[in-house]
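Next up is one chain by itself, shown in structure tokens, the form predicted alone.
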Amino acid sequence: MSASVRPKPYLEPQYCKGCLRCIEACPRDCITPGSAINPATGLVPVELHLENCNGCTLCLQACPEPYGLRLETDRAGLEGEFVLEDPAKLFGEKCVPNHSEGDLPDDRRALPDCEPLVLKGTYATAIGALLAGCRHVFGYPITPSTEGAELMARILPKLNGHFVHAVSEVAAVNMMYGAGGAGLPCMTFTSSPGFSLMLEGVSYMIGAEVPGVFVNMMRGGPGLGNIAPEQTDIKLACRGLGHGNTHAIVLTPSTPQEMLDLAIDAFALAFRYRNPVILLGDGYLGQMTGKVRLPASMIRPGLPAWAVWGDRAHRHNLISSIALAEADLEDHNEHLNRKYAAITACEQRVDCYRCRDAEVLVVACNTPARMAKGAVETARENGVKAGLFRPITLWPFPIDALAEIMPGVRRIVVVEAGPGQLEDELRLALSHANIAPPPIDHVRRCGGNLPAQDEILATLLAREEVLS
């Protein structure tokens, strides 16, 4: 009695990615690379030559979704025009549609009292991230941020965590996309050229609403520049986070203590708004040491209901930044704009020093704010009513607090290690708030040099002599 004939495969060319896995799997060389582009997909499907095919189906087993190869017996009912489908609608309804009750909350645990530590800024940031519950760090070494990643690489394995030395910054940000999409607190340490490489991935994370923390210790540029401190990534962080409609909270510490505290806050903000957060320091701040006190508690993170986790409760969740229909993409951008508006309304942060009666307002952040504070003190001793307005969030810029101070301000002096990017953020915020500024002067240094206290003081006193 003759054996039954096994069905042979046939090709749905519109589903073939041209990955060639089926060619490697076929023991009888019945499949060859294609020679023509499929106009529906722009890809080149393989070609079948089934004279020697025995129907072993090894090629079908090798074919990845959405299965370009099928059995002849399945042909009925499958033929028809190829239609692209929105990924959000591809897998049907979620198993647990009511996510309002699906979050597993964070667990806050008390820490024992301890004496203050003396830490450099990058170490303080790493410890802050650990206390915030971060156990997944992806990075590529780059001065002057590498020490933070090195500390994480030593500590995380002892805490059942993971540090992955990525092959590049491009790889690191996409690893963050995966970890953040699973609902896990994750971060990277980088510096200016590395942050530039990450921007495409940052845009994807913003579009897909994936949380993550990016610690960028700014250094001199453009190009490779040098490893000394600058503040010339402000424009990048506030206005240039990849293509499309992208914003992220930008935090600017000025001490190692704030590096730790704001690292903890960064993770909370990232998950509150499902959005990346940028911790923007400068090269000196990453390397300088200072007294740091640990908080009274640490966090064991929960699991958000939107996470792609793999169990039934999270099945059919989707992390994606693509919307094929124009109307759907517009709806998504309007949703993002509402989120940005909520961030702007709720998350403006600033430190005001002697601003209540200030007539001369110094605006500075990061390490230059420390020199500016000393200049303000000396200016006060010389009879100049100076104050320091130190934005802790550069985006959103703390315009509400500034608006309250402005009626008494006769002059603004912007101090920065750069060609005017902080001043641009100030002017833009004032313009959007319809506030006409007084005269704006500045003290700027570039190339890795920071403004000195004497330079700032001279600018404060010189104009006052002219005005008097």
Contents of the next structure:
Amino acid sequence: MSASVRPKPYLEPQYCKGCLRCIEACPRDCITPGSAINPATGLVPVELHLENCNGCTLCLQACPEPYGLRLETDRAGLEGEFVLEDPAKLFGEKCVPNHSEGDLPDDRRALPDCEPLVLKGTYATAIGALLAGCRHVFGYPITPSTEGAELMARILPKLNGHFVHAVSEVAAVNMMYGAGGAGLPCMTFTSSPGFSLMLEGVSYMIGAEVPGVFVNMMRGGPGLGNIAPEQTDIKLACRGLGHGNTHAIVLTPSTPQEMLDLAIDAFALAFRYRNPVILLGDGYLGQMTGKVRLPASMIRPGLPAWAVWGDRAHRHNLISSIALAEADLEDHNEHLNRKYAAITACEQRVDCYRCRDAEVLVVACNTPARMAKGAVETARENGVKAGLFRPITLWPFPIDALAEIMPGVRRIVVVEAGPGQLEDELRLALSHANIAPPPIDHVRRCGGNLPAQDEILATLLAREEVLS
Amino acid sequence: MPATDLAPAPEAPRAPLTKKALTADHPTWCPGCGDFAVLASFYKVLEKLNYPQEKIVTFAGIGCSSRFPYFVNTHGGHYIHGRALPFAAGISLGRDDLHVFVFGGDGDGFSIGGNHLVHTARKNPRLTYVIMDNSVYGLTKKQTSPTSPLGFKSKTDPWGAFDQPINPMRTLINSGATFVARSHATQVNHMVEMMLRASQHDGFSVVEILSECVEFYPGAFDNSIPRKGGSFQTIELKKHDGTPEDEERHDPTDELAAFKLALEPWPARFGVYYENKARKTKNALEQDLIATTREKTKHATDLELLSKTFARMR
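Previous: the form predicted alone; requested now: the form predicted in complex with its partner chain:
So here's everything in the complex, that chain up top.
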């Protein structure tokens, strides 16, 4: 259509608020700010001078008033005196996209077969997160977990995602609160001191039921400590996620393959329960390289009904952790307690190695579980009926599986890179389950040292000699 | 606790402070790091100040530059990332007789500690903050720092940084620091002069020192190193001698002029940007408050005050 034929814009002055956006949009300077107050509205509408107008309609697109600027062709039938009426009656319902009330489901897509990759733990987690549909990563550099975030920074822009190097861990966790509140799978990579700093936000996320995945590559503490592996955030992740009645599923991988698999599961769990999930690795696990097989499918995430959709149907969705009335807050906490109970009932995970007939049970997770496995094998060769009980969820502790094994167990050895936080979790779980524990020994190392296989073996064999 | 209670008995005059006495651990920085020059200059500054060795505190947060306290044989501390300033302010206010020096990098000062920097400047405790700015996170091996220039390629910005970098001088003047200066790690004499002036300032004094990271951002400051073809332009300060040249010189008490200097294009100029001697320190204000309240209570003892309070609660 040539410029001379295209319809020109037409202004209903009563609907113009004089915001001047059309003036900025007009490429031919056809519109000027008005000079006279409109008596019907008390506002100053713009004035059109259409000699130069080529009917490009850019001003119509710029106009925020649905009925302010329109095309001349729409003018018919509206001549005469202006009567203030509901514009919906004159021009029909305004067009607004409207979604249904339900969740938009995840979309699962098959991946082609490929050779296993050789990846370091933090990279494996990052790739797992990408396959789970995570496109929003927030973080602050901290050894030994920065590489995961760096990989995300390289990849995410290509996948229409965002990596934000936040001003601090405090900023990162609050960005996660925002992205998670919008219903988007999001995550952060951090290590012990950074995780400490994030706990305030974690408590708020649990209170407001916002999902998010925290990858914490535990390092030596307390305070600044060092950058070698330790397992001393177990208490923090299982018992101390900020203030208030808080719990989150704590996953403990022990190989790069598990770092990837559990990262994928972490997102599913976070959204299933609307709760943060902690992926608790240790410093070596982040840096350790291993063979990693990719899953058969990847996920394009949907959008849950509770999230921020940005449309009219969902505008009542409010993400908040405040409940000022005592009764409301008690109800909310009871709701959270029911959720924690459901998690405890359904999500316990464990890897039992030669536990069926075990008399000496070794309990270990993360990297120390690898040494413990070797020690168990050697102990078996030496005639000691040893088994390895490796919790994959530390909270909830896999007590149901343990209760089944316990009748045959004469002795427990807890192996950990820390001063007894894993043993505390074990003792607490046994106590809640009313199981009287057999003698519990331990192999503990601190400061970034890991229990060596020989040390564990010596402990496994030592008491056996005394007993026999 | 008043400082006098802790002061030891008068002793014989001691030998002046030397570099030998001040040297502690061997620096762990990479060969060629600009921070070595800052350390050497700091020894010189301490020699010149000649404070009693036990009255000096060297303090830092986290970062390569924050290894500083290990290398200086004074009281010291190595603290949380970004939180060195509140800790140091605590020392300064608690022990008015000590001289507190805080060292840190650009990430420590402007990213995670940015909030603390602004509020320490607002409160104006008596301490000296030296920011060794290398425009990159070196300790964690090359991520974007708040002073990295636009387009800087790092591991967290592999496509080039696009967040607006912070202008340290503008930020510091704006937040109300009472002494703001800028120097360069390749200019030892200038650095010594700036740190000396800063440590003699009564209040919160900050010196930003451009200190190159040879490992992760080599050549960052080449255009202010004359040996590498750049120009090192210093700020001429007003001498108030009435000559016509003096009109052109910078008046460090003029906040607006300092602001204009801070807005000059990179690498801008080096020297004292701003100095405010009129504002009282937090230390002095606290002492004033204590004096006023003590006067009101007619210097009552702790026990008298407590029993009075309890009597009222009965």
